[in-house]
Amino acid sequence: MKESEIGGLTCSVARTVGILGDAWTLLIVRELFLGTRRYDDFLAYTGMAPKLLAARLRRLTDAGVVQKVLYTEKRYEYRLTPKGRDLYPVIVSITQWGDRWTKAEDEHEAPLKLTHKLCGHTIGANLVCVCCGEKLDPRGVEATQSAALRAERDKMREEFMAAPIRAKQKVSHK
């Protein structure tokens, strides 16, 4: 499978991977959570080439994650829409992660500090269940696959297997 083709998948992971799924998108969505919403900036901020930056711009821009705003006669700011400010949890709990596990040895604080600005308390991503408010981690979560996406991952085991080289190998992990 080529990678532009993820995007077309029946895996909510793999549509959002397809959007999503580099480290220059991330960066780019870290930067409007930051409040950058200039062409410029975005090269300044994430060191990005320019022509990686349009290309980045226009796949958010064309999945409805980020809005193109005239702002002078010839310049666009770019904002995030209700569909990329719906990201947000997904970039604090990259943030979460990052803090916990990469951090430099000589790091004392983390790089990025996240206020509450009702109540100034520090915030991080939580899952909760939205009935009983009880945390959740992936030990006390069921994941149920739709037919469609059994059924795709069946499909696509299959074809791996009978690929000429698989064959020959005789694997057979489940």
Given for the second form:
There are 2 protein chains.
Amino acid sequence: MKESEIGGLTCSVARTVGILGDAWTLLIVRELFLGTRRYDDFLAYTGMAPKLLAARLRRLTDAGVVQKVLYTEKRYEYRLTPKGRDLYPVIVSITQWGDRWTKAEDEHEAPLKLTHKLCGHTIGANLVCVCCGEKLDPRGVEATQSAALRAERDKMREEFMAAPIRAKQKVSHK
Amino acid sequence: MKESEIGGLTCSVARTVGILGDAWTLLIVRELFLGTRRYDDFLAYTGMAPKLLAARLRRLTDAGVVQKVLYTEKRYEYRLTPKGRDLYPVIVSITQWGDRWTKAEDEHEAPLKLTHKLCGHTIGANLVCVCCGEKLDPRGVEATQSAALRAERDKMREEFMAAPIRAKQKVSHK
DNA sequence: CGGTATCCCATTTGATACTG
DNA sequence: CAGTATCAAATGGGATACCG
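Alternate state requested, the form predicted in complex with another copy of the chain (shown: the form predicted alone):
The next block holds the full complex; its first chain is the one shown before.
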């Protein structure tokens, strides 16, 4: 399979990854949440090549995550749509994981401090069950695959096993 | 800047993205949370080339997200470390965003149903403030950059503006 | 089964220049 | 400011071979 085909799979992770799944795009999303809106600012703060930025912004607008908004006669800026703003939990989760696990020895301060306006405290974000409000962890959650997802995974596995080399190996054992 | 240098920045998002920031790696992490542990199973369920899988697994083990565990005399399997397991909020956020926004017209069922064992209900995960328990959204949170982050961003911007072409453009306006 | 190594072509990246 | 154009270099990815 090609990287570009990942977005076409049944899995929600795969589909999301098909839109956001590269480093530059995630940096762009970070910038959007920091308030960056202009082409040159994205260039300046991410350090990426113009061609790449253009391609990524097109992908994000095509996906409906970002929209081009006219802000003067002929100047556009890029803003998150509601769909894009809904990526907030994703970017916060990523940020907090980075804070917890990638901090350098001599760093005592998180690069980005998130303050919750409502209670005035620095945020530790938790992922909780909407239903009962308890914190979620892998052990407390059971994942059930839909019929469609299971079918697709089984098919991938079968195709993998049926590859010429694998098949030949099986035969050679007789 | 090169994509490979992103992980060296001050920003937590950039550092995390330096480890996880490509489509294949995120699919591998998905598989790990689904219980996949063996090399060939990763190949089968992701459809990626062996060379790429080897490179990604090495990066993940180097980063301490995954560890190789001997499960027979000479067979290794790949498991999430505590650092890796802590990626759960990231992968769940991604999954749920995909469920909400990338579902096809004729799909009525989420590909992956997450059931919270404690309360027995399908999960809708919320990101909440640890302090007051309220749901977090971009508008309710204020992001403050650390001195180090601000310095790095300013430097990037300056370097960008100082690039030969930009400088020349400024001069030409005289 | 569980990988690593190699060859090879297609695509992408990234630095820089150029344009409206 | 907001992009396109160009081009050399790197990476991707597919097939297959090979080893414990």
